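A single chain comes next, written as structure tokens; it is the form predicted alone.
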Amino acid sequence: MSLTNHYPLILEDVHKVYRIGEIIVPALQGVTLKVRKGEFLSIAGPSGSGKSTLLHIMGLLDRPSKGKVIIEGKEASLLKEREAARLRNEYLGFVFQAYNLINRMSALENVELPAIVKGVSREKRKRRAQELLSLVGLGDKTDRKPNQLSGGEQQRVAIARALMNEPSIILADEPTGNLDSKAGGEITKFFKKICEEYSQTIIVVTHNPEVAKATDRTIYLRDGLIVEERVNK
């Protein structure tokens, strides 16, 4: 198996500097990281440590000031915006703290959205959306609008949507942040199940130590640097 197959995401000496007028703010100061296929990885650290910046760079939503971002063997940091968008839609799925569902659309229609962008046929995408909603325990609520679902159910719809295009990597930004402990625990169990049963790679940014403990490995950031790495048993 090639290095790429082992590591769908590789970061090499990634830096990110923001300029606010004449002030230079270093958000990342040389992050090097390899994420294994099928790994459930958490990124933790205090506010301002660079967690969200790192996730945005991994998701091709921002570009590093220096360093390499390699996704499935492709050096994404060199791509033009249109090429990066294509790579993002093909290889990456996203889950956000605020769910980001479209209220006028049903759960099924929300899950279909990434496949519409990709140009998948109506019949094929509806069938897959139904399968994914069943996978996350919402097979009987496909016609419900987001405002007819609980917070935990909305987040499960968001997870199904993230899986729609069979991405190599799912990036989740504080996915349990708006949920109570019970619903948050259920979301974490879904992530773990998806990793174990489908060899799905999931990277989650979290402030929650219980979520971090449930992952395979935790990377701790401080001042834009990896200061600790912990394998969770």
Given for the second form:
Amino acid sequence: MSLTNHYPLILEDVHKVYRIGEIIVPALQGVTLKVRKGEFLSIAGPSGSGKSTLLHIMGLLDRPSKGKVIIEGKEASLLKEREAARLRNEYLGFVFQAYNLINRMSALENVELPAIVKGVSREKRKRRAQELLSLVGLGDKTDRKPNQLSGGEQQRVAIARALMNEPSIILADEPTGNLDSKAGGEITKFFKKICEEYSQTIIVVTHNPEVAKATDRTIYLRDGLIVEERVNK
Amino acid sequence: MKAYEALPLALKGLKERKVRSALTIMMVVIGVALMTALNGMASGFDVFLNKQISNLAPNLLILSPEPFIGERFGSPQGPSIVLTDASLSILKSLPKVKEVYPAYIGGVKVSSKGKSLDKNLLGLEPYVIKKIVPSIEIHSGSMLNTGQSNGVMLGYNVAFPPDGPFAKVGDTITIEHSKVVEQAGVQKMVKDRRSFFVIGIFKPTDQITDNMIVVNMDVAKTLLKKESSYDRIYILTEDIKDNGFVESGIKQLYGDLVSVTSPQSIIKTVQELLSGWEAFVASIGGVSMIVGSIGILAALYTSVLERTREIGIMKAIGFSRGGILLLYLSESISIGILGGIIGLGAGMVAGQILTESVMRSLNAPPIEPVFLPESLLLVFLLAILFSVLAGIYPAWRASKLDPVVALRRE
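Please could you give me the other form, the form predicted in complex with the partner chain, since above is the form predicted alone?
Up next: the whole complex, starting with the chain shown before.
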């Protein structure tokens, strides 16, 4: 096993500067981080600390102003838009606070979507989507539209979607933020389970100390810098 | 993403906004239907007129005296030039002229078994018919003999009008001619009627011949009270190429006192008329297509704005700019294809109705619209082209959205 396989994600001195008119806003000021395969990592910190920016950069939705983002040994900051899109599709899975399902599509179709982009055959992707929905406990609700599902159920569909292309890393942005504590707890437990059983690497941005405690390691951001790192038991 | 995967996704997108999509498709339908209907009508005219003319001998020139100017003001003073046997000899002697045949023509009322019709009576030597309309054939009976004074030939529409048969071979029919004559300063209507046997009936050939009653020249001369002048002189040139030369020779001889028409000149006039019509059709169709594509543009642009967040999700899932572009272009192409198919169908129906009602309002014989496969295909491709053009800007806007900004949108 090569070194990079141990670390599906490496950040080296990542800076991000926003320009709002004349004013320069530094959002990240040199973040260096290695994430192990199968690690459940949480990123915590107050609003404006740069958590979301960091997640967007790790998810190749945004580019660093300076520094390197290395995903599965590929330096993503150098990639063209199309290649970055392919990397997002094949190596990354996103889970958002607001679930972000597509309302006109059924649960099954939502889960299928990343595989359509990847070019997986219809039969194969239908079967996998069905399996994933069963895995998240929604095997009997595959034809429901998002608005026919509860918040917790929608988030589980979103997780199934994130798992569709067997990504190296799942990036979750406040995944329990819109859920009550019971539904939120189930989501966290589910993350923990796939982390342990399938060695799935998960990075979650959260405000919630309960969620942070459930992860292997928590890093604290403030003013665009990692100010504290804690290994949870 | 495989390109064909975009289509079902696009159709789902259109289905989500049923009313808006239907209205947008409607705009395309109107443009396509309009072009199809008007084109079908123009092609119908074209085919019809060409069929009429193609039955005439190609090397034929038809000479008729221009009516005397006074006649246009309502005073029946006769033609401005007298075409006599001397005129025939002069015309015959013109270079490149092969044959010349005179004829009389006039309106008559023809009656049989209590029914009567208003038709034109053509008086000429029977064998001349075949010279000027080479494709003419006998439907029933036989050809009128030269000099046979009690027989007539009927055009197909005279014998078989739309409301049922009028006369058959062997029947006796009455032909009546009325003429206003001046006697001792008083205008008087003089009627003359005679009975004839139907010798033969022509097969359907063209509108002119089908509505004709043909008799021997002498019979027409007496019945129509013709004095010194022929009504028509048919001139056959040596070759179709010589038509122009002979025509200018005749014009040198008679100037504007006669009019000369030929199948070619009729075709030319008709084609000029039709090309004007076609330009008109194209401009109307073009404008409606442009309006339709602005409709597509507006509808798609609105949905891009509405789906900003969704586009962000799509990008997070791994859609590239190209993928998003393809998705939105597929929506506009789908609109074009659906609108195009429905529009072609609607246009063919509308073309039928339009042509019928136009011909009826002109009191003209019914004409069938003609929908040429190549022009249907062209209209269809235009619909798709316009919808693609209309889709480019919204699709480009969608593909360019910054995913971070798009995802933040509530």
